[in-house]
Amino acid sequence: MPNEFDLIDHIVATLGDVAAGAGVALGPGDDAAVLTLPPGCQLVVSTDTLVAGRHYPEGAAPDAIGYRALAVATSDLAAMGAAAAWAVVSLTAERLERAWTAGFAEGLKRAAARFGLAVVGGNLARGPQSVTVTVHGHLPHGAAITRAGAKTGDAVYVTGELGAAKLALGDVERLRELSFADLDDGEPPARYWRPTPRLAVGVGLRGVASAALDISDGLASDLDHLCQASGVRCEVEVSKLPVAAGCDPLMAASGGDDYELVFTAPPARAEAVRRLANDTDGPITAIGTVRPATNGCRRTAWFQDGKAVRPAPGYRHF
């Protein structure tokens, strides 16, 4: 088995351009990266830990899991608009030969250059295996999009489709056999592995959207949270959520792993929504409205053909 030093070596060339950037000022190698923010940015940065058998099924192909690990963490920069700069990676195994590295750095690769990120360092561990991954994004001073602005009237608005990874998960031992290049684009296992943060949506929202988040958990759960923040109640359509084909409406619903955005937008801003959706050839759905709090419950009230429906809870970490 290579030693540590040389696997790093070996990442570090396989990521390539990959490990350089706009503001990389010292990249992998040193002690730390050194990055330079544009002028007048702020910094927004999120970590995502991802653990063999409860986050991605165990033996895994590994192209896949570096895919999928950079992809889940940029997807929180695209809600709350940043722009994806930088990246730092930590891999934890009891064991890493070079050819399994070698295929986690290919699919960090591939993931980083269609994200617009710079992978500038991180880290190499012995124990059960989990990927940490550290996203750096930037905006404008100020323009950051929070959980905490819907107000009453908003309509609740979501991206993309529901449901597909939910049914890639149906099959896990399909999912584990898949690499890279066994994903046929559009199919639940390839929306699994290679989910698309929404990262020029997430952009175009500073100034239109009031509050927004990304679906990990699932809708169920995650409006929820937009709910709480917020201090208001939301009301959704189950019939008008964008499903993917052969999923139910309340199971997408509740299912996770989407990584789609879901936002809340005053009428006003209705059309500039519309041309976002038509600019990003991403479909855009409005699915509810954003009610006062009453009584205290600060949370998504659901509905069906105009019946009360309650989906299933979304995933939970404990």
Second form
Number of protein chains: 2
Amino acid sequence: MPNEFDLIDHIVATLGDVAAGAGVALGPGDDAAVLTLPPGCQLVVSTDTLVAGRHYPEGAAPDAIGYRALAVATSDLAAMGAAAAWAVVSLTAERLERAWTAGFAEGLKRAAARFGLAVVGGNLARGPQSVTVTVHGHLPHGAAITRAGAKTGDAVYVTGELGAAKLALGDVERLRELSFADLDDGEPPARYWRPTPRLAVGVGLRGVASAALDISDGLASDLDHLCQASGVRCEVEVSKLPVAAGCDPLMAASGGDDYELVFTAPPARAEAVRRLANDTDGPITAIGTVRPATNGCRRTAWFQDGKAVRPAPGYRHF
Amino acid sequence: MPNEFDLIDHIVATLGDVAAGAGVALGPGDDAAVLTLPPGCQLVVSTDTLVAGRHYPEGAAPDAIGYRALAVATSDLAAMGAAAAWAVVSLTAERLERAWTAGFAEGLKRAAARFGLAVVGGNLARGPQSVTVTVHGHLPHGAAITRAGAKTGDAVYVTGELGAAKLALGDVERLRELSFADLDDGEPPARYWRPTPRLAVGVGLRGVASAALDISDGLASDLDHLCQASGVRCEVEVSKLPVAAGCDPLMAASGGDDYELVFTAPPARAEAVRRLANDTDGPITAIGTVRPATNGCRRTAWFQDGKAVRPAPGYRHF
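Given the form predicted on its own, state the structure of the form predicted in complex with a further copy of the same chain.
Next comes the full complex, and the chain you just saw is listed first.
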């Protein structure tokens, strides 16, 4: 088995260009990376761990794992309205071989190139397989979009379509066995392994959205977080949800792993939202309205054709 | 078992003051943290993973694990000459209970308060126990101390004493069973669970040291990295090593986990190094000299009383 330092060299060589980039004064290979933020900007930081057999199928293709791990973490930058800049990646695995780690690095590289990120450092350790990615972005001072700004009367929007990842998870064997090269864009397995962080939408939402977050555990669960942080209720009409072909709307409402954005914006910004959908790779769909919290209830009320319904709860780690 | 979001709330409540701090515009609880770097500074980022049963004894006290995980990661900031600022912490465990996670958060809190760090975010996931900490520091533009600047004729120094953690690892049962409150400062188990990142020394070495790194895998292994990065050889006299009471010098040279710094500085800066040892909680000990790489050999040559010796190789993860 190759030693740790040879493997790290091999990973860095595989990363090639994406180990450097804008603002990278010192990339992988020292005790730490040294990075230069654009003037007038704040730093935005988020970390995510994916555990084999829990957050993705054990034994899946290494490039698929690398791609997805970076995409999932980067989605949090999109949700804040940040531009993506740098990532550090910690890989833990029982048995690491050159071919496997090179495949993993290849997946990281494709994702990093796609999202405009540099991979500036990391860690290799022996242990049960998991990947922790910490992503760094930036935005103009004070421009961050939090979960806490939704106001009564705002519209509720989601990007893209919901439910494709949930559909893909219906056939875990296929997710495990697919080679990354064979993924068909737009098909559920590709949507699962290659989610698209909505970075351009996030940047466009600065000064437009009143609150935003990304949908990782499922819209039903995540929208409740927005309600709690903003001290509001949301009313959502299930029939308005943009849903992947073949997916039941209530299932799409509770299924996670799509990494679309849900956000709120005042009625006066509806035209700006429409323009943003045109300027990016939209769609953006209005699905409901922000209401005052009643009796301290800061949750989402779901309706289907005027009748109250209840999506299954979202993904819980415990 | 409590749900993920209740546990996160409980951890953040336990962290209290250390979840905020200088430059923290938005701490835990949103999709990402928002941070403000001091003007004119670069960002310094490093990530480290500790796996239960591999990097620390399985079943150890949660506060000890939390403290050590933060200390180990922060040591990389010291090695770059950075001031410590912020950390994000990803905890993975099979069974999480309130008492355990609160203990873990208590350990993080003590370490963060000690090192002047804010814990601004993290991740909780279910899986085999491990902790990944990503630390963020800053330093004036261009002031980073890398591994690559050592020059022929420079002196080689180490901070503190070596070997205490290695001694502690001689009794893993005791390391596992000790309660964090019972650790005696200065005793080997305390040195293992509560390493001291040499942050003040690191900051003082800006403009003084020609190269630096922290000793995680053992001086013998880590000093070779400095040799490789700088394209030099180092000659070290084992009898000059500052060694913990009861530890053989050759064992101290190969034992890891002490998180002291090894650095090089030109002879003209010897007085500055002496002053720094006085101004910080020293000691700093000269242990050898930088030589030209001969025949492409960029490694450390070890001597004991003038005779060539060879420490055991350092810790390898694979």
